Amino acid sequence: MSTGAFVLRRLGVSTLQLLALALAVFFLIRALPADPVARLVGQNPTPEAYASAKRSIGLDEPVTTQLGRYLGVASGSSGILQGDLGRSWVSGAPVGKEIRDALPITIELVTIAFALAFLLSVPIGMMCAVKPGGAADRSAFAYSLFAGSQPEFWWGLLFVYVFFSVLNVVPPPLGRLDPMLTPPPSVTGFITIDSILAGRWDALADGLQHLALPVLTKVFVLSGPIIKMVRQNMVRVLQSDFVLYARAAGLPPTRIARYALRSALAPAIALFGALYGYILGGAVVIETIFSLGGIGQYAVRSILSFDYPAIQATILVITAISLFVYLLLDIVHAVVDPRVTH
């Protein structure tokens, strides 16, 4: 199978997965023992007020009619098939706009942290594999256990105490920018990119300073499992027959290391995708500690207020991003190891 056919097949599978998830979320949240209408009208409402609130959010209609409106297949309605995620029952604003405001915050944090963790962990994992049981290997193993011994919110609070309260080398954890600094015009939603596009180097420097601690927390927790995975794969590859043959043939060590790394990274790619989806879906803790206001906090607010359209849209968007990341990693995997397309 060609790479193009492989990508098309994965796109088709991802589309079916998204549709199945949309249907599952729609029915599951309506099966919960919750009353979103009571949340809107407050305590002791009159029957007329309760019925009016229920009618205003469309819960008085049959479930099949609600599903048709949600999907956008009902007459005169637009839904997720047309890209319309609906309106929030709490704020009344389009859910798509609210997600567009919150999502870039989380994507920027997660992507920078993931990239730095990858760039740091892969060389360390390779060094550990060269001399298993050596000082570097034992140190990396101890670091992995140490980094994963406490939840990430504890490390985030500890880093705030050390680097802000004690050393005072970073700004307070109060958002993405200094409140007294005018933010750059929003083009992409990413502070770093928007600051560069606007030529606002002061905003770029301040944004990076505010990102330092949340990124450090994520890198600290993420690097442990990546180091262990790369190390284990490299040890296995370095003991394989093709590496032994390459050494016997007199190939340069750098060339052998390049071949070994290519083989070792292939099985680790699945871990990278799973980790990205995990930290994307679990970013709410770090967002709360550092007052970032990303998609994680938006999701929690939506759940606590029983805002069905916002809950459905948030789950759908996060899943779509995760599937897109998996697709990209599958393409990288196919380039690294063409056998996966067969």
The other form holds:
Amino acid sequence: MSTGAFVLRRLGVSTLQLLALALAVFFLIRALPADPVARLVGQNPTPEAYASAKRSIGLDEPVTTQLGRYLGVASGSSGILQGDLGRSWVSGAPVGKEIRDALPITIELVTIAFALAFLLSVPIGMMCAVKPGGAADRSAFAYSLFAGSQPEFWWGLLFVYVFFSVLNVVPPPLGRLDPMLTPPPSVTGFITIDSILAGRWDALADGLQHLALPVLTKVFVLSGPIIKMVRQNMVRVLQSDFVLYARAAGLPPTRIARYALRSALAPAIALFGALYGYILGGAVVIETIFSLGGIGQYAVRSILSFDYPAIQATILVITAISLFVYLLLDIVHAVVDPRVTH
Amino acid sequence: MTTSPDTALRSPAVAPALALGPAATQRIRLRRALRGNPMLAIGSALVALSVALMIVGPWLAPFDPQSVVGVPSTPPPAALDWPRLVWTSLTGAARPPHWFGTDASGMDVFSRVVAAPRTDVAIALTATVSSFALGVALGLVAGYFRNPATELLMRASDLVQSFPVFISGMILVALAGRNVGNIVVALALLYAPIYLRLTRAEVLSQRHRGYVEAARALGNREIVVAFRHVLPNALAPAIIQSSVTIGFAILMTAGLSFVGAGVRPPTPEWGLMIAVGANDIVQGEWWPSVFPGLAISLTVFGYAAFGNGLERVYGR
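Moving from the form predicted alone, what structure would you give for the form predicted in complex with its partner chain?
Every chain and every other molecule in the complex is listed next, the one we just looked at coming first.
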């Protein structure tokens, strides 16, 4: 199979998966015994007020009609098939726009944290693998087991206490930027990139200061599993025949390490994709602590206020991004290791 | 996992023990396993402590964990005073102090921390046992009987696994009603596919072994072969996984109440306590959130270490 056919097939499967997910979420939230109308009209509404609120959000219609409008197959309405995610029942604004505003914040946080954790963990994991069972290996192993099983919301708070309340070296955990600062004009939605584009170095510095603790928290928790993964793969590769051959041929150790790293990372690429999707969906608590206003906080708000269109869209968008990253890394994997496509 | 696995059990030193009775052998095996495996020892101790507190925790609490019993935001006693205070409260000379201080509403933090395993650990254990039972049974069926129905089952499991776990947990609990029962059901459903997958893979590697053929040749019905013969041989991966799942379930239970989609106040629950304390930590009142967080941290680490130790004992 050529790489092109491989990508096309994977794209097709991912699209089907997303559609199945959209349907599952649609029916799941309607099957659960929540009453979104009561949330909208408040306590003790008159029957008329209740009925009109129910009509205004379209819950009085049969489920099939609701589904048709959600998907966009009913005449005269647009739905997810046309890329329209609907309007929020709480704010009345288009969900698509609200998500477009929130999403870059989360992606920025997750990507920076992921990249840093990766840069930190790969050398540590390699160091451990060179001398398995040594002192460095054992302490790194204990660390990865510990960090991989920690409540990140608690560590986030501890860092706030130490670095803000006691040392006062970071800004308070109240958002992505200082409220007194005018944000840079939005081009990409990523504060870091937008500040650089506009030459707003004050906004860049402030934005990075606000990101410091959330990123620190994420890196602390994330580096555990990555170290473990790199170490395991590396140990296996170092015992393989081609490394033995390279040693016998008298290649310098740094060169052997480079070869070994490449074949140790290739099988881990797919795992990184899964991990990225996992932390994207798990950004909820960290955003809540630091009030970052990303997609995680948006999810909390929508779920607690029973805002069905927003809930459906949030899950769909998060899963779509994880599938996309997954696919992207699979393609990278296929390019690095051509055996994958066969 | 580090160095060569399973050395503790296969070393020649264990061999003489095989001459003893099975009970003695097991005791020696256990001791060897614990000595060569400090993680398993630490993990077992923390796991035992968490289970013990789940059972007796609420009775150990010096104050009612669900009511206001003191001046709000009282800091814990100074470390130097602890020996004297322990003595006076043990001898009954004075009322016990608020060991971990009180929270912003005046509830005793220590009582709540030791009473909370009745919520956190109980939820995690029940949810894990349920997802284990569900996932292993379905995984056995999906691996042993391969037909369109089990193929459909696998696709359904894929679908559940493609959901973002934490957000799905929030949806299930918030929309079904924020109570303990719904948290257990949500966690059990979300974790079942892991067991399904692990067990199915193991069954696939077992189903063509000689003992399966033999059991079949003896005239056993397929369902008997699957459940009585294949199942016991395909359990190891799921058993190892369960310790990790309990830890994750505790993190999730606490995380859900931290964002407001879990149990309701004033239930003694670690995540809820951290959420309440989060408002005060910026002002420097660290004790209402630090102590419950420490409890989660140690407990979940305990289950992870225990799981890791099991993994080495099983030689995987």
